[in-house]
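We begin with a single chain expressed as structure tokens, specifically the form predicted alone.
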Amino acid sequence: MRIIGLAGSPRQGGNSELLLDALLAGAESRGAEVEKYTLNRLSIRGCQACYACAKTGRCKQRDDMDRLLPALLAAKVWVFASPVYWWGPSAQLKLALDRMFPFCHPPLLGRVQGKQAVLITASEDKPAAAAPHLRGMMREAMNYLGVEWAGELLVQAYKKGEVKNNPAALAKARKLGQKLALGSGL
């Protein structure tokens, strides 16, 4: 089992990250293959609009997407880590969807359908008021792709690090993992 992970936090071991790194351990420990790509230090432009992915499946643009793609279509499952910014995700993260355009159009099409993803949120104030935006765009989005929600982890925590101080969310995170590894979600 390959999991890949996307911790779309701009601070390095925020909340997110220190999130989908319990995630990732959890399912490591169960023998999942684990890659994480900390997006805030690849370069990774807009989308252009311009529709050539749907042409190729290739996107025009060169950049650290070339590297991000493959990596998506050799995962089984999807972790997508995110504070919670004006009820969406972070900049960085929304980038990488963006970017995923090429799983709409050949040859590409279909190539990801039956993979799994997750969500793994870290807000200020309670997930049930700060959340549901991204969590059903999220959900939305893998539909879309035909891709199965396996699983979320909604999580309220602000400063820097504070989600060390969670000892259940951290163990849930954990949890999640290792159910993921051996090939079950929620």
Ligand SMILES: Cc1cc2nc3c(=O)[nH]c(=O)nc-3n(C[C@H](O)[C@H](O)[C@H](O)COP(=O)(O)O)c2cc1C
Second form
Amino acid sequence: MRIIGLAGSPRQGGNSELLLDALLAGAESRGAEVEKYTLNRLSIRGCQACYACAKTGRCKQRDDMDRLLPALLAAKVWVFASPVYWWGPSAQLKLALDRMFPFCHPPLLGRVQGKQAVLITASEDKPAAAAPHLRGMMREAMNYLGVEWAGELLVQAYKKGEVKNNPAALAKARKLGQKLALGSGL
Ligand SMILES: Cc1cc2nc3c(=O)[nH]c(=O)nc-3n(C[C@H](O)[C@H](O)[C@H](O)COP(=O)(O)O)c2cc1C
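Next block: the form predicted together with the ligand, after the form predicted alone:
To see the whole picture, the full complex is given below, headed by that same chain.
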């Protein structure tokens, strides 16, 4: 079982990243192979809407998506971790998601169907108020790709690293990682 985590926050050691790390550690403890990408450190340009990928299966742009897309294809589970910014994802996550457009077309569409996705969010406000749009967007996007929704962890936390004071949330993240590694989510 291979699990890939995308850390979408620009804050190193931020809340969503700490939750992602806990999930990945839980998964690893149950034998999963885990891999983490910090999107803020990658060079990813915005989708240019040229639709070349729809015709050829490959984006015209040469940047770090050249290694992220194969890594996503190689994993069974995708874990997206993002702060809530303006009720939506971080710009870093949105850039990567837009560049996953090759997955919307054959032949790659068939290769992502049946994978699983998980969302982790951190927000200043309570998740019920802050995260429904981000959650809805990611659920719709994964549903469109035929990727199964395997879990979510939406946590209230504001200052950098504040989630360290929330052992229950970190334990939930670890537990979810363990479940995913054993082939089950939610
Ligand atoms: C540009 C920006 C926009 C934000 N927008 C929201 C928001 O809409 N709702 C909210 O509850 N918190 C918002 N926040 C607060 C962050 O979601 C919060 O600090 C979170 O813990 C950041 O996660 P991180 O530590 O993983 O970066 C915003 C923060 C920034 C910098």
